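Take a look at this one chain, the form predicted on its own, written out in structure tokens.
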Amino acid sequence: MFIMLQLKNIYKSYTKDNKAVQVLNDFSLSVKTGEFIAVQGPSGCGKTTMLLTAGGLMQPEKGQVLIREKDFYAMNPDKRAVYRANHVGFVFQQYHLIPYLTVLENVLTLNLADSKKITREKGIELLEYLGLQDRINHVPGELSVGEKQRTALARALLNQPEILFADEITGNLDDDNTALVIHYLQEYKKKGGTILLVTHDSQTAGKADRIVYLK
């Protein structure tokens, strides 16, 4: 099986009160194509930092991030953004939906960076698949927490990414919405998608092929 993602000897620290706080210390991880990996660990251990680094959104101080053997951080920022738009999906813990855009417009914001320009019809089709057909013209302030999460998931899946990064994708959801989101993740995996997911939720982690624990 092909290696989709490799993190090689990653180091990342933050500065707090003029002192360096080491978050990732010689961290390495390989993710195979079609694999679903859940990452768990206590708060503050570096899970989100690892995910942002893996997704091309936070450059490490040392180490390499390879997606399909391409060095993410060897690309210039513009090329990296286009590559992410075409090959990577990202679901953030706080959704990052634009408050004055409708659900459909939020999903289609991918077109700002995507060279392929995805059609409005494709966005509507995906929202219908995620059960949001009655919310297409609503703004985020009119949505439930579960609907916001599914909107964020729709935006991440719109470009049919090769790999999906997700940060606490079920952390704020009730049991019914958690089950729905897990179902959509499993369907994405069945179609060949690769998932790297940070979660505190044992139900979500239990669906993964492998669990990685950070300390």
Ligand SMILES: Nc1ncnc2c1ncn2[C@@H]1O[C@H](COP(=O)(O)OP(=O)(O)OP(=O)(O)O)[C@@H](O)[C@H]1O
Contents of the next structure:
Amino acid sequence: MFIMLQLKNIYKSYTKDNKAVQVLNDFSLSVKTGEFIAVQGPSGCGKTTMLLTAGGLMQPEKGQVLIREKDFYAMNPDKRAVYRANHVGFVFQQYHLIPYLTVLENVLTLNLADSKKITREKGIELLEYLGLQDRINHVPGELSVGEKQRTALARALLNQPEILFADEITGNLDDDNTALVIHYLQEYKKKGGTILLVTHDSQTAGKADRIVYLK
Amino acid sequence: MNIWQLVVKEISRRKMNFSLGLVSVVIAVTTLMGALILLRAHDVRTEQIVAQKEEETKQRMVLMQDDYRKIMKKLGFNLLILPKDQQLADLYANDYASKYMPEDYVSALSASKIMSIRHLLPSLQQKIKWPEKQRTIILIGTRGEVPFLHRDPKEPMLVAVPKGTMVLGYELHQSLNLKQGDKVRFFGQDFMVHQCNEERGSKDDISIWIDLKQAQDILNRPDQVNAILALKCICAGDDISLIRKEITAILPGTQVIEQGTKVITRAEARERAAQEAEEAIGAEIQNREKLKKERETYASIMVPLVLIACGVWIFLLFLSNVRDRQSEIGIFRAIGVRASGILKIFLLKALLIGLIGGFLGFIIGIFSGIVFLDLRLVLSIVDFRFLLLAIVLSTLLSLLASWIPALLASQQDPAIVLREE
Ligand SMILES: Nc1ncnc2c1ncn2[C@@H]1O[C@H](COP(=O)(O)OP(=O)(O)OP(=O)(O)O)[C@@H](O)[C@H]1O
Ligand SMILES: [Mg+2]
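To complete the pair, please output the form predicted in complex with the ligand; the form predicted on its own was given just before.
All chains and molecules follow, beginning with the one already shown.
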């Protein structure tokens, strides 16, 4: 098994009122290809910070992020963006759907990035797979939270990423929807996907191969 | 989905932000178009006014010239015909001509068809010593016949003097103590004083007028004269050089001097009128220039002010648009859109606002020009360069005003939005 992602001795702090708040302090983590890891820890411990750092969206002060053994932050921002477009998926608790675009259009915004061309048909196909065939032309304001989260999941999975970063994606969902999302994550893993899932819900975390605790 | 489609979708589904930006650009361009059309219209109007004034003046001058011609035709010229070898300098210095020509010339002239001459007054003049009184006088022999000359004592005395009589200048009758009706010896002949002239303050005061024939006898110049005064000549044209040529053709060996100061005065008056008209046009042009300067000053303050205000307005709109779309920007960055892609999203929107606003502003500017001025004037002024200017300017304005917000958007740290829950 290959190592998909490696965080090596990460230090990350924020400055608030001229005082440094140390969030990640010598944090290390290794994620193997095809592994499903759940990250748990108390609120404010730095789970989101760790996820954004791992996904190439937030440079740490110290330490290395190796993605497929390449130093993520040694790339320039544009290269990182291209890498994310082709190999990484993100889902957030807040969905971050574009309010003026329909479900299908939201999914197809992937084409704004430097990724391989994603066709309408592929988008529709994935949305049908996620049970959103009747919502393709709806705007996010017209969707339920479960549908919103599945739309966000569709956008994250459409480019067939090697690794999926998910931050509290079940936080707003009822049990049925949570189960549905977990089902799709497991399906993704079956096809060889790697997952780093942040959750405070122990039941969700229980579905993972491994649970990492952040203090 | 490409960036253009995204921009168009954002615009079409969130019309408010776009419309407000558009209105701002339209206002800016309309103001500029209005100012340009107004200033150009001012120039065109000035040209029209000046051309009209010039035409009016020309017509008035033609009328005036016609009037003068008619007046002059009625009054005629006063011409002095002199022997050709008469030096004009001598004539003016001595007050009389010293060269001679045949008296027949008078009849030759009156028989000619070139003009109708009312009065032809031949005269023979010479400075001479009056032997009986030992006085230097100017003897003038006349055959004059101009009755109304009496009314103007300043006119040269060219009245017919009866044979055997004389008219005495003021100085002469005063110093010699002679009165009308007195008898006096003159070159061995008896003369009766026919008239004593008033003081004139000229050589007339030492002049004696007698019958032409008698003067010719005394001066031993039979059938000779040294000047013919042609009074009130009526002729077809009013060109003195033409008349002069015609007279000298009939009377070779003469020269013709125009005595008509009235004609000169009229010509001067005409000149003056023309000059005044020209000055009036000049004043009008100056006035228009001044008005234009004022309007230009107004426009040069007004237009940049409106442009700046509209620029600030667009800047604020884009700033608020960027704020509203922070989450969108964050997720775009997360899925791999580059910073330059984010910049494009906003600049393309600005470009669309600029292009559409510029075109609409151009149309509205022309339309208001037509409403406030008139259709043909505006159409004669506006050409494709106005459209070009409108679109280039609106696009620049929109792009410049949105540049900083777009740059801020592209530099925005995606983590800040994505971390929020
Ligand atoms: N911009 C910032 N300035 C200062 N402190 C910050 C900033 N962003 C985050 N923090 C702090 O850093 C710590 C870690 O934040 P982070 O969002 O990573 O926590 P988390 O584990 O995801 O929490 P939660 O479970 O509530 O989502 C928190 O204590 C937070 O208050
Ligand atoms: Mg968090």
